[in-house]
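As structure tokens, one chain now follows by itself in the form predicted alone.
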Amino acid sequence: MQWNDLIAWIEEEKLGAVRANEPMADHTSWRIGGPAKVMVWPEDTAACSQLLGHCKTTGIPVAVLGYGTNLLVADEGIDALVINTREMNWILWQDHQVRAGAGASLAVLAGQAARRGLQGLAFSIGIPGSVGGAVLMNAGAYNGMISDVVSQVVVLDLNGGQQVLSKEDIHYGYRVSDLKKNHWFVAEALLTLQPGDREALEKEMNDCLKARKEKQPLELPNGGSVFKNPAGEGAGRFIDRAGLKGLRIGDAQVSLKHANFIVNLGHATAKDTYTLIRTVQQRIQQQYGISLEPEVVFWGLKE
């Protein structure tokens, strides 16, 4: 099938507002990426389903998109048809439970949670992502998991089939889950809260978003963290350590702020930033021997 006959498919089938050759850079938090043959904004799991049982059926390549953070995409783009999910974000409370769309912002899902007086979300208060990207990955920082929180997932297959999961059928272990192993697409979540002090709360999500504006360069565009921690200690400690904090190929550097960041100087591109992440790498194996793996995940690079 040609890509215009997939666009003329998905408009006749009214599944999402849908673009050609839409440049992954608009839509990547590290600002990098070359165009997506075809993107969709579906607005619904029926319409994701769809998709994904033609695309599977017709043998059309799906990449599933939420906010971009952790996602670096090769400058040449890549050919296959790109599930946003930003339309997906729907918030609908009962009582201390919250059932949210894939592309609900984990942020705002935060704040409300915190208002409303429930506890066991304000870690995430500065996390740049979708809901469905943080329990697919187990987002977490701040000794605080998405993890502890989930309760039921509705998931859809490579064929579009739906399954609801519970927390026990996901397997979760530090950013790993049996969702990402599978490469099943995360529709919707339900998270349970606990109450909690409304004061406090907030208080501690204050602390969390100035911790990090003081310890990470958000004033750069980056890829959040680009290594998973070793056992035992952080990986930006060890790449402080060895000395590569502001380690640069082209306009791609270590972050002076915070050696776990890799920043954009302006028109850094996948290539700089790929060789960068694995001459990092590289150079820990070489002074500790360790093994840094990423968090990153790469759409048309080696892994």
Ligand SMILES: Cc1cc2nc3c(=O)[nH]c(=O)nc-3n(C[C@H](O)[C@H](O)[C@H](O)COP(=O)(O)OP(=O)(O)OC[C@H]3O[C@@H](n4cnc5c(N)ncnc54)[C@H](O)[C@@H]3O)c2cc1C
Second form
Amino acid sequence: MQWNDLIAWIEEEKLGAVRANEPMADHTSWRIGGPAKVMVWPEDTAACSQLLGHCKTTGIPVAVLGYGTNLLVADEGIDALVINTREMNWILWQDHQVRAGAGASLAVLAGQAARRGLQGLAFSIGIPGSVGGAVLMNAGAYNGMISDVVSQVVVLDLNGGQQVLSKEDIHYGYRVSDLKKNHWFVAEALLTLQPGDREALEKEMNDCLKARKEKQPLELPNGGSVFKNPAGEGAGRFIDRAGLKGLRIGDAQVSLKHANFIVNLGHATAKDTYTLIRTVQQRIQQQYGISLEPEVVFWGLKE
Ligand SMILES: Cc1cc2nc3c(=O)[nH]c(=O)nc-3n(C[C@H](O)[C@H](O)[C@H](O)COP(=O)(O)OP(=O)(O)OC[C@H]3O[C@@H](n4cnc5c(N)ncnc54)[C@H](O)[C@@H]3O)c2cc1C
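Write the structure block of the form predicted in complex with the ligand for the protein whose form predicted alone appears above.
To see the whole picture, the full complex is given below, headed by that same chain.
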């Protein structure tokens, strides 16, 4: 009943398209996950603020979804209002700065920057996430990180209250940020880029995409790097050396191409995938005494 009331309220307030029992498997790159009780697609920050405020007052759990490219959702789904940021995908350029909504594509932004001869985002061309997810997770690759170019982030707290944070307020580290720690909703970000050479940037991006295609199992559904790299070495190297490439539980398999990826061979469940993640962690702990920390985020599964 609570969920029907919520849907009726969202429709009445015109806060975005809304659906009940939306399969999360349709919204994650792993193609895994049971239904979200309610999913809403707000179009602006004001609508998000209203949604968060209402859920706080009524005690309804909320979860924020970007492009679902770093997310493992339980087979039972999630009893929450899932705020899908896809419609908040505006991008506004001004000289060498760009302001983008949470739901803008990082890869689209990187392409636009290169065409404008602006550097600072080329590293992100193959990262399939949203600006909001990238800013929260401090997405990075090839020695670049989104925090290198973030100048300002507009966030909402759990009550829906808006704040404008500077990079210094966020305390970025390797795949961590205070945004994540404080469960803030990232509504928009201002990025500052530097003048660069368009041709060189386009070449750098093409090389990067080619390298990813060669090294990563992009032909199968996956959730990106499963584990953070322990200091000094790639998590994939340990997994490979331990002989775990190809290890399979149900249809979840440690990729034969890149050991830090787990691929869905067709009908992998969250349970299969999660059990495989735990198995890999245990084997690496036993063999090397190293505790691998997941980079992927779990919804409805114990971290
Ligand atoms: C093939 C592949 C390659 C990848 N390569 C890389 C890589 O090189 N480097 C890298 O860093 N990552 C990589 N990733 C992982 C992923 O793309 C990034 O972590 C990305 O930043 C996640 O963004 P998303 O929009 O998909 O977030 P989601 O997966 O939707 O969400 C991830 C987390 O962020 C939260 N979140 C999302 N949007 C918001 C928001 N607006 N406000 C608050 N919280 C939010 C969610 O609640 C969740 O906790 C890769 C993934 C894949 C599938």
